[in-house]
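In structure tokens, one chain follows: the form predicted on its own.
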Amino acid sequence: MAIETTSIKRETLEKLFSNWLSEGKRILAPKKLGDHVDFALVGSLAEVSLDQVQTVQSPKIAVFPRVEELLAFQSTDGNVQLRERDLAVLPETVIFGLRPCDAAAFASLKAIFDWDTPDKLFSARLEKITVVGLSCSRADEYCFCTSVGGGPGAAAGSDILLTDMGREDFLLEIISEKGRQAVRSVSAGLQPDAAMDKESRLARVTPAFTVEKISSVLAALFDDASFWEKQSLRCLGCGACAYVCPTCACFDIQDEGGASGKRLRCWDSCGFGLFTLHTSGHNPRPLQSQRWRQRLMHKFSYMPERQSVLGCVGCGRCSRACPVDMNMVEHMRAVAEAKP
């Protein structure tokens, strides 16, 4: 559908919040956490944080919690009886103020779950989210969206985008069908678009480098030891990088119980020394270079050619929550500038 453009007074945005929670729906949105700005379940507009260029983890968790239970098992007599998650049960929920490169994620994590056999789970929780953006005023030198296709105001992945306008005034974009509905209770409140000028609130974020060239050079370099050792020498395999990632989706599975109890999914990273541990003892994977080079390799080279998408929206999560500042923007202009 085209996109509609029209304004929302903030006092209408509180209105629409209330609704939201009247009509059963959970609001997933960033609030202030001690230091830290992070998202958490609130019940008013008053509690989401909007000033802030990111917040620390993701709003993944909504359709990739940290750990999910996949089945419950009963064993009675050698008969063993699984009973699967009720889907039906599922919360519908509203993520408000996400970044626009946050709601891109969603589309590199939905053909990650729907790849070859589609996820069940992931997509039952993705039906449930009504994405609601909100445009960067602000970046940092992390940031890198316009690298990666993405932008301040970039409208992919929301059903609506908010563009603060300063005064208590909003620029509403109503993106899809969900979106629509969405604010369907407020409607008489919303103003048609008074020529507002998106461009002058958004952020400035020069690109880095260019996706075209990373790619063109990373199949070249996969054999050149030297250079991942080189880009990996500070790396200390703890995984920060990949928990606050919008897109990163390595998972393991537990049992936990003896003759009853659950099986989990759990998130995990290609970065841990025992992602790939074959019960052999082998691991193909046993240098930590060679696992940088896969965290590479899989958002710039094996996503977009399997799965015609990135697995990077430029975030700058991962930059920031390095404790050795390995820095994505720095290391993917080594990429480009590198002579296979």
Given for the second form:
Amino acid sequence: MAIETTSIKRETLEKLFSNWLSEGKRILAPKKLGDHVDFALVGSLAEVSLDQVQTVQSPKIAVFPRVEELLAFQSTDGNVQLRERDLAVLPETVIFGLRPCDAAAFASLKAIFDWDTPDKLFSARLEKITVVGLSCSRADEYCFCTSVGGGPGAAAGSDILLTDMGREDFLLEIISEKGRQAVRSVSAGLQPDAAMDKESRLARVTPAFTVEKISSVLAALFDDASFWEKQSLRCLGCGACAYVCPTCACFDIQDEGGASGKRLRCWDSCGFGLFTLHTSGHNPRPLQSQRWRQRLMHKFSYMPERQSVLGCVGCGRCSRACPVDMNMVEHMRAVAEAKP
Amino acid sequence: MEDLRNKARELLAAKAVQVVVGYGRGTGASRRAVFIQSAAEAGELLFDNACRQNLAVYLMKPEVRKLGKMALVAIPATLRTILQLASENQIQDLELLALVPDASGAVTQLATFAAIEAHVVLQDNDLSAAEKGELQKYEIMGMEQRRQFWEEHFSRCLKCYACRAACPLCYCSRCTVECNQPQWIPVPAHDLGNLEWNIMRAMHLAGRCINCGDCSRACPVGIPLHLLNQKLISEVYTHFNSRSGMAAKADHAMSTFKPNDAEDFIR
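What would you give as the form predicted in complex with the partner chain, now that the form predicted on its own is on the page?
In what comes next, the whole complex appears, and the chain from above leads the way.
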């Protein structure tokens, strides 16, 4: 559908919040928690934090929680009974106030979870989210959405995109049918777009590299061990970057309980040495430099090749969360400038 | 700053060390670890109040060790870490140099564990007044309150293990969480997994943690892990009159067995 542009007053937005809640939807939105801002369930617009550049964690938690039950099992006298998840009880969720980069990330996640055999649990969750994005009026030195095909006011991935125009006014773009349904209860309160200048409200994010250049260099750079060693010398091999990443989708499966228990899906990270350790003791990626290379190759080479989508949306969370200041923009620039 | 750079140039040119691990410019106003391998790169070295990472963590990283003999730009916690690692037989005397910049920018070079010990005793190695204040606020909580405090904080834990990675004393090549025969600690980042992981890590650091605070700084979700460690530092000091990271040869409060131990249960 064509994007429909209107505007909405903050008070109407507040009304929309209570409508969503009374319709039985949960609202997941950035909320101030102590000294950081993160996604949490909220009960009103007043609880939502709108002015941070980014949250610590990404909204992938709505479709790919850090731990979730895949199935339950019960073994009695050698007979194993499985109980699958009841997908019908998964909650309808409005993700409100996420940034355009985060909205774009759902396409990367979907590409992975739908690859080959579609993941029923993920798909059911994805179907039940409504994505209400909020354009960025500020960016920081970690942001690089414009280098990976996004932008501070980009609509891709959102069902509705809001842009704060100041003075309690928001530009509201209805991008999908789901979005249209989500605002139907306040459609009378939507004002026609009074020539609002969205562009003037957006953060400036200067492109730092091009995806074309990166893809042309990366494949040839694979065997340049000294390049990757130099790039990753200070990396300590934790999973902070992967866990705050809106597109990282690797997981581990753990069974808990004895004869009766649960099978759980838990986040995992290619940064860990254990990630590729074989039962034999052999590890095809024994060095942190190889694990760092894997992280970049997967996002910028393997995913575009296999799934026709980048594994990075330029949110910059990995760099902000990194305990040793591995700054993704710098690393990608170094890749772009490398002479393999 | 120039003293530090000159010192690095001199050491590298004379091949006294192969790498100087120090601080350089990071994103924005931050500082990050740099690995200076030639005199020509020494100009990248910086030293100011923003230099907070305990660079001794790189002493245990195989890729960094491989570079050769190391000079380490050291803040007080780094020196304590070196001694603690020495006392745990992880590093050998004369394997590294410590370069200690002072407030005026002058650099003291410490080449032996004995020299580091002599320097460390002159530092204030106690918890700071602010740290003691924060700990007191924690200690006045009752047991139930403390349980709630940690349950709330640990509920955010992602099990990204940034605390472990940033900790220079978490050097086990195979961590307890990676042992699954039996599975001591649940892998999932659920309430039980998070509680057991964080408590286990704190207990494994009891009597060993040198209070650099890098675990808390590394935590992406802001869990005050330093409080657990500082509580244990304070307990170990009270009960054993022992402080970690003070000597290259030391009996450790929590891992030394003596046949004449005062406690019955251990015999």
